[in-house]
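As structure tokens, one chain now follows by itself in the form predicted on its own.
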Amino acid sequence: MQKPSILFTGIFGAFAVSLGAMVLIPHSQLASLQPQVQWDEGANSPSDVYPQKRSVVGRDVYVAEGCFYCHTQQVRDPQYGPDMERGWGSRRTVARDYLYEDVPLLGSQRLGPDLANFGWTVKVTQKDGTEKTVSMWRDEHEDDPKKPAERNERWIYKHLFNPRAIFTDSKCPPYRFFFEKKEIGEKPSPNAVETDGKFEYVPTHEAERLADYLLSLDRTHELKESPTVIKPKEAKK
């Protein structure tokens, strides 16, 4: 009679424990953040630098699809890996970055690349002095050939409808069901990712507002307690 109480009595003990370690301690410590003003850092609050809303629809598009299963949104500090160093970001990122997310997407496994900053970008003054908007995210060579010249929403568009098209060993699913196949009028879409003369196949709703909500994904500003570690490579002007 008392071996079946005591197996019961560890097993709620255990469950009590993991509870307290891994929901309640964290809820306690981390629950109360609220944004605030930022003096020391000459900014007036977060909101300067965080966006409040991003592509709602978007947000939700990633979610329903699973995105968040291959991907994560979070990048680890250079002694637990070189997700910096692949040029996922240019620092780590910390409880803050989350402030107005209710439920942080950060992911657990990493089939894919991280997005915690997919939408980095940074200005180059080029030699005529005119300013270029470049994107920063992965830190392929420049000589690679599947470096794209930039990843902007026709570049999601096409990873979206055939991943392995640009990267023959992607695991990515292809997500044909964000196009629609449309008859070619007087002038083609110009985000339309395959044509055979008469029919193309361009983006819906959707995939607009996803491209949208991964284009907003950019944590590389610098905080105080996360100051950037490795500054980004000046690209080719």
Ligand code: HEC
Contents of the next structure:
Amino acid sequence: MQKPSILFTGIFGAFAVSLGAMVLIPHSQLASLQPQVQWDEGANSPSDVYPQKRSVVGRDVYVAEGCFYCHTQQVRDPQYGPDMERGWGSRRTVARDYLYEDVPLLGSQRLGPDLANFGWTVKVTQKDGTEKTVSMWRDEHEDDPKKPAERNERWIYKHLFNPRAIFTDSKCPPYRFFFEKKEIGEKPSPNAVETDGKFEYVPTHEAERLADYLLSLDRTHELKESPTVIKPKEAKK
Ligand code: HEC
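Swap state to the form predicted in complex with heme C (HEC) from the form predicted on its own:
Okay, now the whole complex, with that chain kicking things off.
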């Protein structure tokens, strides 16, 4: 070996770069963090919001079916992507949003839209002074004539049974095994997704819990470390 100094500079350089990337930079970002006190105990506290409202069975179905392979549950800061412009949330998600989840379902790939705030609703005061709960606008394939804009249980059942009934070119797989074929009784069930006059397809218990879970996903309450960035836009009827 002619120049051992080059070898040692290389080895030293590799260690120095790793030390910088893995120790010094994270240290500069995280070292000053203080333990977070539940400053907002009350209406805004995550312990009020999670996980009591969430359907545990629905979450298990979500995990068992691998929905998290294609759907994330994390909203990025506007400087890293247009998540909020797509109506996926009003602020970025932070560690505290997952405080009560033993395994947070952050996901790693986005083949489909982010679901962190799929059930995002707000209360609005109507002209006559009464309040009503409305669901929020999401990236809605504006040009597609098929979709009803407001997400609710019936929307979810239709989408689960046949996503292409809602979006023409949907790549979301259909989950027909979540529906039971039943003979229609005196009148069709309110949640039936398809009927042929004699038989109808109705959601099973799993589908109902999954819908509960999806509609419970709302992490838009303001947190000190993640203030609201955009104002919600109401979904079309
Ligand atoms: C192979 C990837 C894939 C898997 C697995 C998958 N999805 Fe999807 N999903 C998509 C894609 C792509 C879209 C966007 C097209 C559409 O809306 O139909 C989507 C859309 C959706 C939407 C509509 C979101 C919106 O804002 O309009 C919901 C809800 C949804 N999926 C729920 C689920 C659930 C629940 C599961 C598991 C039971 C699941 N998906 C599994 C790919 C997937």
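Positions refer to the first chain, counted from 1. A quick note: this is a predicted structure, and the numbers were derived from the prediction, not measured. The term rigid core refers to the maximal set of C-alpha atoms that superpose within 1.5 Å between the two forms.
- Comparing the forms between these two forms, the C-alpha position of Gln109 differs by less than 2 angstroms, with the core used for superposition.
- Gln79: CA moves less than 2 Å between these two forms after rigid-core fitting.
- Fitting the two forms on the rigid core leaves the C-alpha of Pro26 displaced by at least 2 angstroms between these two forms.
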